[in-house]
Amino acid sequence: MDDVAIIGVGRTPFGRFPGQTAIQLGAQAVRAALTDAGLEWKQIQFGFAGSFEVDNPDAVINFLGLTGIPITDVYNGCATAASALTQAANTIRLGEYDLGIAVGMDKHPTGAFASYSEEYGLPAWYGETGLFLTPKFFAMKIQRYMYDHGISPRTLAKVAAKNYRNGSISPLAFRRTPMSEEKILTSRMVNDPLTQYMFCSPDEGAAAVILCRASVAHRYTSKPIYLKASVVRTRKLGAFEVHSPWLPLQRADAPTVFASRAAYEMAGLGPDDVDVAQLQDTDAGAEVIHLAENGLCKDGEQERLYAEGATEIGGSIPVNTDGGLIANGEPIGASGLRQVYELTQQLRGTAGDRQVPGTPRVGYGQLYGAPGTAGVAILST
């Protein structure tokens, strides 16, 4: 199969934009990606569009031009953007088209995501008793992990403080004010051990990535970034997920573990090759867990790594250099493509104040969310 290159990336700021629809934000992101690639919309041969709130994100073409190309809409929980990217990449790998786009957009109301448990194949009592709540689930997950592996609440505060710092130097981030570890630790407790400022926030925004067959990439750019892997995996029986009202006695690894292994194998790379990573930080505890689930450290090593500054922009394994979800928020359809945008800037050496020192060659992005779906992308120069 053909290799795939990234030749254009674009995104909007993330935040709150009264008077603009999600589809309008999507069109802005596409135009930015086209400009980055030096292309016109009429050159795009196909697309995949992802969203949670918008049931027809393909309508973005109303603002771009009706050229008759196939566009497929995608929704897959917090892995929506990874799913759109994977499908777009696979379309090129299979030789059907040379040039395509993945775009994601969303415009969420304030507050935590809310759904009825019955709509997800779960009994009504699971929602009525308050168990179908993501803050509760993430708190239970990190609480157990902290107990098993010796992680302190101070480390959770370090994660959040790092991401707010990185957000403060990310012009397109939602939260751009640094915050001290003490303020984070002493803010309102939401679900023990996670305080108010340890969570990301659903918000609004869009992002787009233009892909092409690697063998023709130099027609469009002198410095293509290669998408070495893009995979999606779902949960296995025994994985602890928000949509699991019960668990068997024999536990299974989280879907991120399987997505990560598959991506490394597809890319022909390993964790030691990763120079910069973007990990799902729905909350501070999620980044801690995902650091190990993606093979970037062993369980329990996070306490030392965060204390030593290893995950800082100048550290040995920079994580969430643009502030991650904690600073950017999570417009679901766009979130994973934001990761690809940031990794592309890092590998190009154009990330400005956020630039990882040296010459990063391999970038790693990971998404995870309900009902137990994970996506991993690996980029290289």
The other form holds:
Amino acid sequence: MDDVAIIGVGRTPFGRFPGQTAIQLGAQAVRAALTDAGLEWKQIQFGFAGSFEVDNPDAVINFLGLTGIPITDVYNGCATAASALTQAANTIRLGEYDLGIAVGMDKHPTGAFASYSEEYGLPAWYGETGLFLTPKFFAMKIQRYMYDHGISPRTLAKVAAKNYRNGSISPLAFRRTPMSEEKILTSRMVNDPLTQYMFCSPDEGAAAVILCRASVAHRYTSKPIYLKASVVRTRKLGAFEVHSPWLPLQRADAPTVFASRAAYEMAGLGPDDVDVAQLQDTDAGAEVIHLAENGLCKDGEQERLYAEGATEIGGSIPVNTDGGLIANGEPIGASGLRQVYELTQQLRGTAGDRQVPGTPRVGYGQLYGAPGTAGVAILST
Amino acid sequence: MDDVAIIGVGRTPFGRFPGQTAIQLGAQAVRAALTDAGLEWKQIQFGFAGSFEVDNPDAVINFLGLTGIPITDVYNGCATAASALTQAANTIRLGEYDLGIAVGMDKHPTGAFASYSEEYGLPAWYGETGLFLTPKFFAMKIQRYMYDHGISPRTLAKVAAKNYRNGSISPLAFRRTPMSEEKILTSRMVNDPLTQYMFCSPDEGAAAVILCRASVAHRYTSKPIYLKASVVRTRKLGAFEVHSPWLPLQRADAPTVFASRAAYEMAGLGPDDVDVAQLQDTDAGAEVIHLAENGLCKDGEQERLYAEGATEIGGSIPVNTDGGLIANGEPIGASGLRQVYELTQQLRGTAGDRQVPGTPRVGYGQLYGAPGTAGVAILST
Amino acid sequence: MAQRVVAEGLFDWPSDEPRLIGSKCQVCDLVAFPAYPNCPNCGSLDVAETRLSTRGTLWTWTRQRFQPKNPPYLGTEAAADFVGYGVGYIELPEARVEARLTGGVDEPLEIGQEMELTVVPFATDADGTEVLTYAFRPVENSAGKN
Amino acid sequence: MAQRVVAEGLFDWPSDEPRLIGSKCQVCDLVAFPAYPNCPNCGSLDVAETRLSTRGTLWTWTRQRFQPKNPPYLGTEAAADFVGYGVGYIELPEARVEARLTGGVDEPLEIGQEMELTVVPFATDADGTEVLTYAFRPVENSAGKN
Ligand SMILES: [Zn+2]
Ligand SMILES: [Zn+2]
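Given the form predicted alone above, produce the structure of the same protein in the form predicted together with another copy of the chain.
Below is the whole assembly, all chains and molecules, this chain first.
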């Protein structure tokens, strides 16, 4: 997929924006991406739009210009942006269009998401008995992972502290105050072993990425970033996934593992090539697990890697340099395009205080969401 | 796009199915399509799933088998199925996969749809003052069209009566009782000039279409139907679209007109080649207007065409041979795949009592939905 | 009786001669309604507030005979008391504007007839405050359809 | 006191020795819980009801310390009265089953400890009827974690 280039990225701040609708935030992100690319809206030939809260995120065109282009709304839980990015890239690869956009936006009410289990193919009793909850899944996944691979609660605190610290130097992040490991460890226990400050919050924001055929990228930018791979995978039977009333005894790898392998293969790259990564940190445990699921370390190595600072901006494998979901919160439709925004800044060398030293060349982004869908994107200079 | 073939179609009855979730209906439709194609679920390599009510229609795999394939959820209002079909076809054209599925499902509560205007990029007052309603848009569009082109209320009744008549010979339709033009004309006025029985109802159901690379279609069926074109277009400024607090003085053609032209061009076919059509009949007026917007007649010709029976199953341009939305109701995610199901039966010559005589070779399906998105598919033997 | 407008910036109020407030693009001159933060034609953010004309002709119409769901609709009549209202697009010199029409559902309406802007109460808040919106009414003693 | 089960077909009730009801695929032998209309492995519709074992080991666990939203949760305690509950996966000979755990949020829990099935009230309907679901509790006097 080396025939697709990223020529413009834009995002809003993430946080709380009373009086602004999700769609207005979406339009703001698109305008920022257009400015970044030096393009006008009427040059955009097609789009994909993602949102959880907004039925029709394509209505963003009301605030951009009604030019009649095809826009497809996509949704895959927290992996929504991976679907938007993948479909946009595939549309260019197909040859009909040269220039398109992926945009995501959301504006969530405060508190955990509430839905009906029947809408996920689950029986009503699953919700009625208090089992249809996302946070407790992440808690149980990391609980078992810690037992199997010797990860300590202190490491979970290190993950969160790093992400708040990175958030403090990310002008567009939601949570911009550093927090000590002690405060994170001793904050209110929400779902053991995860405390309040080890979780990200649903919030508000939008992000957009403009893609073009690589062969014409030089018309728009002197430094195109190439989208080498973008893939989505659902769960296999036996994977330990959110919203599972049961699991078979025979385990299968998580969907992230399969998405990751497919993306590496498509890109012709491997984990050793990755210079900077954005991983789905719905909670501190998720970042720990995803580091291994994406091949960036072996199971259990995280305990040492976090103690040594390997995942810091100056470390050997910087993770969530913009503070990830923990510092940015998660507007579902936008979250993965925020990852692409950050990776693009890093590969361009324009990440400012957050810049990974040594001219990073390969960036890696991963998403995971209900009901067990993973997305992986690999970018390179 | 002559490299994509339809090798399996399946649908549930449309109507009311207490105790069955939308996702279960979706699984039922997929199983019917697999049976039709002589395939097993594990052979399916990717999917696109559409629904309005279900956040994650991809969860249909809970009832089919967790095989890890990529599934992307799509949504574009009443044109949702066009997005699922288009993306599924494009995925095959891209060359990575040979065999995929488009599935749509929905289970709507009774009564008109209710939403918040802010979610469509509109100000809150639009909903608060009682203007954020779909049916009155269709009423005002046909009201003006009748004035401009001399269409009578009697013709609207003829549209609905034809569709109830076709529904009466469609075993899977929701409304299977013929209704007289008089009863339709004198039923409760809902939004002038449209009476109660000139509107379709939101209901429940699912449909699925299995697509493959045309070059391998002979492995699965002796009579592949080719998807010659499938396109989606949004509205241009000046089109008279649903949820428009204003319109500029300079008018533009409806998005259906652009989707239709693009589809004819892609298929290398024209309106004269169409042997059987499925048009979005949210109401009787919509079928009248869409007949012209898709190039199947000139504006104003409809008055004569319906009087002469041209749109009947035995007429010169049979429209909505399965009773369309008026007889089937509209489970949004499934509605357009129901069109493809019916067109496939017609082109295979397996439509039974509804069979269009004379070996139809080209089928045409059109969708239109909020906030102004049209989809067109062209099939051929 | 206490009154409030359904939205600030939608029309002049209080005013003896209220007018609808739109926006005019300073690049391509397009007039949009209600006031947009951007031009829906060229995308420009350089837009200025503009007042729309108060008289025009009825371009199309229908009648809303079933009660919209509340929310978002602010009307709180019992279902049995709901009488319905006309809705139409009024062709003004600047744009076609969608509006509620005054008069009940039995008011005769014809495409092309002259209409003028008015401000009407259409709902009542829980505390008794009347909520006002804009509407169009037939021009009395007009020559009739265009 | 009147009682009802949260869902028919989930476990045997009334019963002195209730067991969870799953389904077993007649083609590939996979046991699923709750009973599925199809096999989630091979897709076969040829599945038969099967009873699961009542004892197993704790595979992973957490505690639900914030009150789930009602609906869908049936619990109606005031926020201040919500005490939380344990949740875990119990590894049975047939499958790992997710379940509420008995005991409050201070009950010590360890991966590997022996657990057994029980049926507990967890919510009360508006008319006072207790709603029952399955849960697992630590086996008393067990040898502890293996
Ligand atoms: Zn302009
Ligand atoms: Zn099986």
